[in-house]
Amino acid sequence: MLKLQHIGKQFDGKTVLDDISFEIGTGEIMSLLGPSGSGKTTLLHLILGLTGADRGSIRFGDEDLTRVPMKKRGFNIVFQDYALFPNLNAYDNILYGLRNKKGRVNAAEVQEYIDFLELAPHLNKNIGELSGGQKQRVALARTLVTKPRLLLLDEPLSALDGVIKESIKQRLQSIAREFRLTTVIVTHDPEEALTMSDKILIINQGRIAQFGTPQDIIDRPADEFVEQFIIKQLSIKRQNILNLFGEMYA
């Protein structure tokens, strides 16, 4: 369980995050959703430990991680650009995540992640030979072999489209279920958040606009901002979104 309470953050005297509180359970996917500059990436970095909070607390299970450095939190992140090493093939990129974690993961476990993500045919390929979806899966495998307690993803679908995007969405949902891996995703795309998350935290100008399940947000938007951001950005009618959810839960 990840629990944040009354998180605040300023940069150069400007408030970036103000009184952020939420809680998500083990194996749940939560999307941080909001327009550019809303503070969602800063919040992701606070959870990871790349930057510290000015006030408030961050807890994972029974542990207070507020002042714990990033390397000791046991969390890991897949960045938007995948951050793969072009001089290494796909397999060596996956193993790179284990360079300082010898003994924690054996060869059979590494192979389990490779098989789960269907990467076996691509292991000897150079990074430049991989498609966008294949690069994303290599980045996920490299992160998963480190056995993170929490998985963070920064705009994981932004460079993908069509069938590839849908495939990665399904894989992320499968990862959370299969490995009971709590997952936090940053996205600016309401459709992504609504169709792949258990919970959504909508941020506007550094404050929580709404926190709840996708169905809650669709049925009961907290204010005009939420409704405008969700409905108008998708450029579809409310009924079409409800129809989408009808298909998902049928």
Contents of the next structure:
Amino acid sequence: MLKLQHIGKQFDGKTVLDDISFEIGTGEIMSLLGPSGSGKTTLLHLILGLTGADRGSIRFGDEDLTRVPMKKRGFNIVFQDYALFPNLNAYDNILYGLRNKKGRVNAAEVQEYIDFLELAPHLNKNIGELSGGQKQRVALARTLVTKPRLLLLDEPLSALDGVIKESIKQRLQSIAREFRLTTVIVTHDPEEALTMSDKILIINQGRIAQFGTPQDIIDRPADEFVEQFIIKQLSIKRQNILNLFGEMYA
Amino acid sequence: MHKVKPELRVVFTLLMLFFAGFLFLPLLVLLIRSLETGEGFSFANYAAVWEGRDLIEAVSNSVKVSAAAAVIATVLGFVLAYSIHCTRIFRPVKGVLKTAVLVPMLLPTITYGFAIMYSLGNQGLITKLIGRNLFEIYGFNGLLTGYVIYTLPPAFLLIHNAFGYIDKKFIIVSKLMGDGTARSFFHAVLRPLAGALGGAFVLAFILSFTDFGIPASVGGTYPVIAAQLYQVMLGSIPDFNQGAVIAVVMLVPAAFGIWLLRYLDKFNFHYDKISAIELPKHRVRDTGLGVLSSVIVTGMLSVFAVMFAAPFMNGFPYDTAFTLKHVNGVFASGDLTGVYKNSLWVALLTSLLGTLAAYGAALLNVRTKLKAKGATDVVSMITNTVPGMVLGIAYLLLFNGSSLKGTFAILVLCNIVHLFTTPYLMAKNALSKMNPSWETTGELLGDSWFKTVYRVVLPNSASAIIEMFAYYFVNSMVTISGIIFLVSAQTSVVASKIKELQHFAKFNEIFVLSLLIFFTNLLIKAACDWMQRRRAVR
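The form predicted together with the partner chain is what I want next, because the block you gave corresponds to the form predicted on its own; please supply it.
Now the complete complex, all chains and molecules, led by this one.
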């Protein structure tokens, strides 16, 4: 269980996050949703431990992690640009962290991740030879083999095109279910957040606009911003599809 | 919370102490010595130098000849770069032009002067081919020729690189809009390149103004500031305080020039996206510029032709029978092979330690959150400003009584600091293009910062590191201005030995040693290019 209480953060005197509190359960997927500059990436870095909070606390289970350094939190992240190491091939990238965590994962488990993410045909490829979706899966495998307690994903679908995006979406959901891995995803796309997550935290100008399940947000948008930012965007999309294909695809 | 590790602070402090000791302190001592008189501190030394008029004449001559050389080098550099980027000359010819124009960079400037003497002098190779003297080579003309050859390659490189950022699509758009040739050339080529052309002029001017090798060989009785400085420091009656004044005077235009270079950069156009487009064929333009460029490069290289011929003749120009006696003589002489080994040793140590220092400084600047990391940029700006001769004198004044005097260490240290800027910028450029999340990812996967640098950042910087090594090596082999005041009988290197051999008119030995430098540099460059290409293929 991840629990944040009254988190606040300022950069150069400007408030970036203000009084952020929420709680998510083990194995749940939570999306951090908001427009550009709303503070969602800062909040992700704060959970990871890359940035420190000015106020408030971060707890995971019984532990208070507020002052615990990033390396000791046991969390891991897949960055938006994957941060794969180009001097190593796909397989060596996946195994990179195991040298430092001997005994934590055995060969069969590594193979399980590789099979799960359908990476076997690409293991000997250089990073430059992989497609966007393959890179995404290599980065996921590299993170998963270290068995993190919490998985953070920074805009995991933004660089992917249509069909691959849908397949990665399903895979991320399967990972959370299969490995009971609590997952926090940053996104600015309401459709992504609503179709992938158990909970959604909507942030606007550093403050929580609404926190709840996708159904809560659709049924009872908390304010004008949520109404405009989420519901309106989805209605326009729905209308476009209706115009193009008629009721059949709506 | 992702704080800067104490080890990084230690490395940073050591690096800054290094530059405090070998850059800032020597310059401070130089400034103090320029103000020091028997009765305390005053501007009396400056007044004395000013009243002597010699310095004023030398500075005025330096400005005149350097400005003339800079104009010619900029124009020629532009013609070459334009031919490569904006014509449809046969591609392999472009490749040859691009490589050939850089050849002089593999030789010490002092060799240029002797090559000019043996090519354009009364009995010179080119004089004989043409049948008459083109001009009097000692003094203004010789200096001008030498400076143009010396500064054409860097001026060309600067304009050539700037052309890479010019979108040629605009030339086509301008033509489609109905512009005539002149208007189109001005708006789509000259104007976007204005900053680079100004930069090339300033760079060529500074290089000429501060060079010592060319005046040392063909300066004749035409006094320039670098020769004046050498005379005052190492002449019959050395005057260190007066030398310090001249060094400070030399520093002023160099500092102004560097400021101007940065200012001129603002005039460069930066297009968002560069189209990979080739201009349509134009027979007159392509043939004309193809011939002109070939003439420029051939003319420049023809001066060096004699260097490859004279050492293999019995006694150029009177007895042209083939012989290997001069080459054998150099290899048989323990003294000359010794200085070659010294040069190799100094260049190797400089390139290894220099690359380490420049890469380390760039790494701390780009890939850490150290608060004072901007200090490495300040160091790089200062090393870019200080001419080699000024740094050499500053070292001489500071370390004269120390155990560093007359050692290889002082030569290596001087070269590392003198040549620091370019390799540092190479490393910065490479490191800033790398994914900023690698260190965080490495840490999350259990590595320390140093381990991530070793396992990921370093292997991905290999190409830049090879380039930095080659730069340090080649320039250490050819530099003379930085170390001329610091070599001793035991630590003499090829470039300084050439100056010594000049007194005994041993020109064959000078050319053989120059060839040794040339082929060594060529070998190192070729090996480094090959290694870079191999890494690029991977």
